[in-house]
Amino acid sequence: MKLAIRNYFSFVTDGLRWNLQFTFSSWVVLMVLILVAAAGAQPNIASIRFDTQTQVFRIDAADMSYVLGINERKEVQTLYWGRRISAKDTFVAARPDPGLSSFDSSINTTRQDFAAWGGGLYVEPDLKVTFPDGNRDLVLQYMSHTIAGDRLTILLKDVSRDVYVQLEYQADASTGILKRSAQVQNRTSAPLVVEQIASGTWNLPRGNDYRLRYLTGRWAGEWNLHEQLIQPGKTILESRRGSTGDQNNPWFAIDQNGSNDEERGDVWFGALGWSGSWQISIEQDEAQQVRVTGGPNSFDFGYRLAPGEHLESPDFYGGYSPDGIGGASRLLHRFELSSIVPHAPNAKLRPVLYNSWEATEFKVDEAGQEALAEKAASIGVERFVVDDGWFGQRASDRAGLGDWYVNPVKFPHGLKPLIDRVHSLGMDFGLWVEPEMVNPDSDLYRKHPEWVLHFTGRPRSEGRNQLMLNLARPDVRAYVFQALDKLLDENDIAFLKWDYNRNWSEPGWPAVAPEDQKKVYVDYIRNLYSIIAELRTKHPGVEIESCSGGGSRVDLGIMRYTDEVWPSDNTDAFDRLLIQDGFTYAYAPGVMMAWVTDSPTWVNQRSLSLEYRFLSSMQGSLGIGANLNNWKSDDFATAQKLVAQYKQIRQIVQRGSLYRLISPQKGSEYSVTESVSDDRDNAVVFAFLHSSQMLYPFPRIFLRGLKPETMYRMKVLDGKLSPDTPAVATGSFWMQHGLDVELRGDFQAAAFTLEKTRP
């Protein structure tokens, strides 16, 4: 370190000499830059750099480096993915793979970035097209690159014809986190049809033993974690609903088997950024080579570009972690609260928030809606939301979906008294709406009926009695935006709950040519992202949450747009521990909605105290969805003291890393989870016990992430600490000696703080 700072001394003294005009600001940045680098550190950048002689692309950002080459037969072909390397070390010129026999060729085995459909391709292809002749050959060669930043874009071109592929990697310096799109452009003379696009295809390390962890489930349960050996073939994970879905997530993972643990480990791990239907494949080769291609499904689909029309893929993006599908999910959560979520990295901390489907359904009404708005704020709560029943004529679910104005007998003088109400107690004002659909029973449908998706002279399925507006319709796509932004217009909204309650059915579209129908795919989520995005612009205040029907369009194409998720309609205290646990595998707790609601609940009739129906949602962010109506003052005074509590550890839970201590995974009796804070200050523990048997205790609890000299003084929230718990003591105490929770009987839970000690 000496020898660093002498040797900058006499940098600097040299660099005056040369140049006096050189600026005092510009000698301050070069100064911390020379520091931080003498103290061992690497720069919070992202490097990219193309090797001349051999062809070679390098991507290095955090812990991570990307290597890719040009090949002699001119294809872009992954030469390394994983932990960064030294730049001492160089990379030589890509070799496309030799192959293994006639039936085995090389263009099958090479591992390409990015493969069209042809030349004898038969693994999966990132792009497939038909010409007008019937020619259904498509073979890309690289072209050019340009370097900008932490930007590399790689054009290829069909070996004949007028065929181009744009390429994009960005690389983000603080996770290493790459993301990666592909855009399609016709430049020839005549259009043809886009059967399959993939953002591109990850090559992982040639091996036969890993192991895949990907998300599944159905309404009321979600985000279940499975996990299966990659095998010779192809498993498709993939959604063919017309949105995310919730039967898979697009999220992957991949470990060596038997190596890994939640801790340590290599794991390449991604996610794909689109809210239509999808497909991510893993497969492995004959020549044990892992490949994940993803992008839109495939499956009925096509899209036809004219003369000079490109087609963009959607964002996939890929990141490495050393330290265990625990480090992945660490990075996740900070590239999505740093970079995909509205007003990243400066987003707000979600409000706690009350909603009042449950005390009133379809059963609102100003006076009514009132009354629970005075009791919510009583116990601290920041954010009103009114939901379903508030317009058109919405008695039920059979009607009303589609007419977008306020109900003149519920609310006579429209929603501004019951919003000025809410604001003089302290809280914002939200609302409930689902746009893209529309009953048959509406002035909407009445009037439009061609608006719905739909096949001429077939018949309409129905889903919770209503049907899906074409979004994919610019009238459609002007009604729904014009409804929304004038609802926003005439009240003072600050958040709404979009919700999404029904796949897609008959997805046609009459009135565009029948070549062009099935374009309906991706048009329609084109102008719903649009929509929010144009609402956004206008309405900069507004927040939005993501809903459908629970946790059936959570990605990182939705959570651009939107301020929070909402992850299943199962609010059964005790089965959210392990909806919420898989949920975090893919996605951050600072963008989960997790409510407090009434116990029994109508999922499993089971009955859990208000502290752990409160603790287990104070792991996400907070709401609050019970019938007030019914609480007793014990209750709102239990509330009111955990709904302070959550606010002071709300920055932890948020925004903090997050450890998965004890799983709650595979049957466990038991859950831990632990908040630390970006400055590792401060943690908060969440504990919880199934049932208790046989006088065992409760597993002794190790925490992660604190400093290992730094003194932390324990705080209990709720709950008990076993006596011989110190008040203070090392993060190395906490962490290697560990400390024991008194946890006995049925569906106990426990709270606790760790904070560092001052001086």
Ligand code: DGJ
The other form holds:
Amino acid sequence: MKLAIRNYFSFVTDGLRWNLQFTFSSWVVLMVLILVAAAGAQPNIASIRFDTQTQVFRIDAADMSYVLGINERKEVQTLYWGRRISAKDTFVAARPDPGLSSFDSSINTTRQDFAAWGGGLYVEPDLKVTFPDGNRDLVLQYMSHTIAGDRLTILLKDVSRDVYVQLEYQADASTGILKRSAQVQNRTSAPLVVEQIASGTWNLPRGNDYRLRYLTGRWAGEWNLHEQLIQPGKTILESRRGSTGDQNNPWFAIDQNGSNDEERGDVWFGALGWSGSWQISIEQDEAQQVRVTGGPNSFDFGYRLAPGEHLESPDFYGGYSPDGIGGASRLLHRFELSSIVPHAPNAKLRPVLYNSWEATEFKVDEAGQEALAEKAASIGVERFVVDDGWFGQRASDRAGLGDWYVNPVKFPHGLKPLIDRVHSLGMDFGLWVEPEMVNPDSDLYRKHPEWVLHFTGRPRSEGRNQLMLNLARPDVRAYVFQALDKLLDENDIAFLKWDYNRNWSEPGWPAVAPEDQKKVYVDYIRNLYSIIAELRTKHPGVEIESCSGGGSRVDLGIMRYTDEVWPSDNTDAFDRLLIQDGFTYAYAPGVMMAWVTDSPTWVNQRSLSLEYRFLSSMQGSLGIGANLNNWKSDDFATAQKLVAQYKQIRQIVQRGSLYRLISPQKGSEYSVTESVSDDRDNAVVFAFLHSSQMLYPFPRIFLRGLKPETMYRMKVLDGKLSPDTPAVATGSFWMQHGLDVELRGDFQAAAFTLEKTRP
Ligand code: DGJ
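Alt. form predicted in complex with the named molecule, vs. the form predicted on its own above:
Below, the chain from earlier opens the complete complex, with every other chain and molecule after it.
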């Protein structure tokens, strides 16, 4: 709760008058600053200051400064975004760019933080509206602002109409990541239609040698990293699928070509917190300036705002790292775990889980699952998850979705006997659901055919024999919530795997007025979030995984409500090296589920040793998805050992800093990752070889992130190190001299740990 103690404070420093609007929390922050300064330490808080003379706002947090000013046209203009600037430096007032010619006018070459479409703007707008009288011109001007702790709010208004836009900036003290959003308010007396709304535009320093990194994919082939030079014109990363999708992921990173590598150089990066159709436009304008604008996809968009109503954009997060793309990833990982996921910053570590899907598919029943549970418990599994097939008339993917009652033939006494058995084996219990979907062959669809997304009188396209429930409808929202609430009330369930296995089609909502039907793009997602939020409030112990037939719904929006995500249905441990590497550019290994499954894998018919499969999965949050009924006693012994080892290192893997020492990208034969604990006293390293050739040894591994003068003891978890490797050496030795692993053959792996030696 914020105390309503508010006053204004101004002081002169370095010849500048700073006017601060002080809330109670600001006073607390000031006291902390004074104490920290007295102790001679670097303050770990965000500061936001406004200079009334120059009308310049300055946001400083961690190693980042973001500076914006109000120019003479009252536009909000970006002045700087990048590495933290000394407090001694001041910024002159924002001055609109003069423009290049009558074609390239000032409004288009001035770097606006948030520009509406109007007044001759043709670069990507943040906002576009249509009024009922046909006017589509909107020109926003600064009205006022407030500063409260780490949050800046700027209010804009159209030059003549009562359309207001509230911009929010919130700075994260420990990473310097800024959260931005915009809220458009219709204070006129007539409705208007918002045809495009972005959260804001990130403007990079002028330059024509920028490189864009982004992630692409498809089912079973998610998380491919791409790089391209940013050219004049526009690149659009997007999803028109109704959900996040995997063809592009809403994440970007930009650096200056040639001056960067994994660990060095300036990187500007961002990610959108939205699980519906979205777009991020990366534009190099005619003045060679790069602008990144992101929000819900404007394709087929239209949100009618009645008088008095408002529309809020999603959050768009942006950050800066001086430490290359590796540093950018680590900042994002830290931010996700400390600010985004439920219970952040104190989220629990991911338990080792078993999942039935690849073992039994739809053929789940009480006896079969109990047998698997007993075997899973014997190797140290902590959570047993029954996947698809337990409900309704679900014998295949042709029927049952929507009918969330326990199948009475497969589980004649309900789920209780199985859950009790799982508990008695020392594990908690999880269950698969796909709440947003319905099979035409289901009681629910027979009763409510009008509940799905559709256009009246038009065909309804199916995907995996299923249709999409229209979650934007209040009755559908209520049904889905009640079904899940009942399931959780009646059964002792610790975990839901929330699946979603198709894209939208025919996104009609005939139950509302035609001019409101496109609201479905926003209202569906808002209801999805609110259902999960309400379930979590009512059942605070329950954890949830976001799965979308693989990694199709991973973004900072859904991550606010879910404890972990499923990156891909492709569980081939070799393919996973590339998939997991791509995933970690944007998302933390601490939320990335990785199962050990059977060999040969269904994906590539490739045979991989159990050790290799374990080490691949141990780089994330470990799960087991193999058919344990086919395992031999040796397999159980190996698994027991590796699960126990994983529990020893999982704090480092799930919460530590990730260094991609050798990336499997670009056809590399090798892959090496290192995770370093927060206190830098411990590290764990995983190394993988595809195939050795012509007697070449594995490249030397140079560790990172250790304390140079600290002595670390090396311990092999699996595989072999060169006999020349010392048992104990300094951080500087491991980082500068490096070490050799002895990997030869095909699909070989090794893992080792470093631990600070205790005197
Ligand atoms: C897709 C998921 O990604 C799989 O793990 C599994 O849960 C199936 N759906 C079940 O239908």
